[in-house]
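Just one chain is shown here, as structure tokens, and it is the form predicted on its own.
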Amino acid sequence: METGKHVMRQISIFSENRPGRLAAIAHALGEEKINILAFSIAEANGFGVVRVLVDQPEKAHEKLLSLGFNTAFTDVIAVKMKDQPGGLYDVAKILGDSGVNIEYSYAYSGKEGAVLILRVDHVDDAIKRIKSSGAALLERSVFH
């Protein structure tokens, strides 16, 4: 079972967290023509990790390099869920009951419908037993 064209690339960006840094991370990529499809902040200790998924990934991390952005890429997976009530549940169980640790995750609702971007411990792991329970993965096409 190929488990690559589940994987996404996912951009980290750590900055220091004041007034600014987002929009100027939105207007690098807009300059270059860069669609962000998903994105989440988190902070700790006064610095911000900015993570995006973007239509033009390699694109994306040279631009904000080449900036003076500390960036990295990390894998994560897309899981479609149902749009309702208990959707997140079920992906969680999947998960869980897998023995697949789940380190952080954020969501969107759009055209592809409710989807749960994941950074797990095993991705093959996540991937095999997510498609084994018949929900649904959205390929890297979608997203790059």
Contents of the next structure:
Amino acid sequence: METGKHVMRQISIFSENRPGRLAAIAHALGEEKINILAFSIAEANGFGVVRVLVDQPEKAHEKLLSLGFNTAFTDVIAVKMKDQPGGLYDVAKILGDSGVNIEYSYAYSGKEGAVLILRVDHVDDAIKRIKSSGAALLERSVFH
Amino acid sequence: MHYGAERIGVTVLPTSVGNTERQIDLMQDLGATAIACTPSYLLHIGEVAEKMGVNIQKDTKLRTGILGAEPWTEGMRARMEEWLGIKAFDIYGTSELSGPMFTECSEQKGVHIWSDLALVEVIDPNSGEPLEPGERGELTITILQKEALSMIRYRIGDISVLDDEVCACGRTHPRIQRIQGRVDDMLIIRGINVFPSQIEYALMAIPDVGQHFQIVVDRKGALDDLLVRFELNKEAFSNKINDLMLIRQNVEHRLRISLNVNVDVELLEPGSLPRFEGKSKKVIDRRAL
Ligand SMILES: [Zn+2]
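Can you give me the structure for the form predicted together with the partner chain, which would complement the form predicted on its own we have just seen?
Up next: the whole complex, starting with the chain shown before.
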């Protein structure tokens, strides 16, 4: 099974917990005409990690680096959900049954329907398990 | 220093500080091989050069840094030498003695004091009594060849250790080890003496920590509170919150061990602390009434 086409390049950015940091990141991406498809903020005491899926990850990474941000690429996968009550349950059950260990996840609901973004331990293995359990994974080309 | 360098045939560009981009242009155009400034300013130059797309190692002929006028550590030396591809030498003097007078030799194992020119002693800052070589205390200096304005056991206020062993370079002039701070820099945190240089020493040994940090002392209720804020190294970032929390724990732990007091630490983005062109101001003491 070809798994590579399902791997998305998420950008993770270290951010101090003070006003204006998210605006600084969003402004930088806007300036480069980079579209943000999904994002989440993980917060710890005093700092956070901003995670974004964008249409042009390389360009976004370069721009943020040039502004001095600590940024890194992270591989994530995106599972399609039904955009209706119970949609998340269906997917969560499949993930649980297939034994995939999730490090973190976030979701959005947009033009292509509802999507659950997942960071997992072993990406290739997780893709195989999720597909054989009957869930649909988005392809990288949908995003970038 | 300027005239001393000219005396041995060196072309000197007295650029002073400021307008760093222009200094980097000049270094490239004229093929400068050495620079004399504060360690903080050389860090600043390195960062500005990176922003300009200039690689100090590849795009300039710089190979020597003569750095002084503020305390710095071996950890900082190792980082600068690796990053900029130079040899960094410590230089020592004070404005009362007409500026920098003493420097390290090629061994980089302490600043030689020319003993025909000056007598340096280390004393206990409280009792004023001389200490043995190897003991840490306040430097005093007696200038042996100055006639108009004599200086006898002049208290400089810097803290160091004197080493009178013969140097591996063959010179018998005694050496002073790195200035560990000034008598008046010493912070007293809950009754324990803490020098900012100890904090720098501990931080620079941790690869996740960037070059810049700040020490904030405050009083919470009746207790002194020590906060060390540091920039994360550009390479240190992983996307996991957990890794970042481990970095914070590790830094707190190492500082507590080396200072013997509890320290709070704060992780900062690279570039968020103020940069200094002259002497850096790393300590903010908010305990003043
Ligand atoms: Zn020597």
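Residue numbers count along the first chain shown, from 1. We call the rigid core whatever largest set of C-alpha positions still superposes within 1.5 Å between the two forms. Because the structure is a prediction, the values reported are computed rather than measured.
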After fitting the rigid core, is the C-alpha of residue 75 off by 2 Å or more between these two forms? no
Superposing on the rigid core, does the Cα of residue 84 end up 2 Å or more away between these two forms? yes
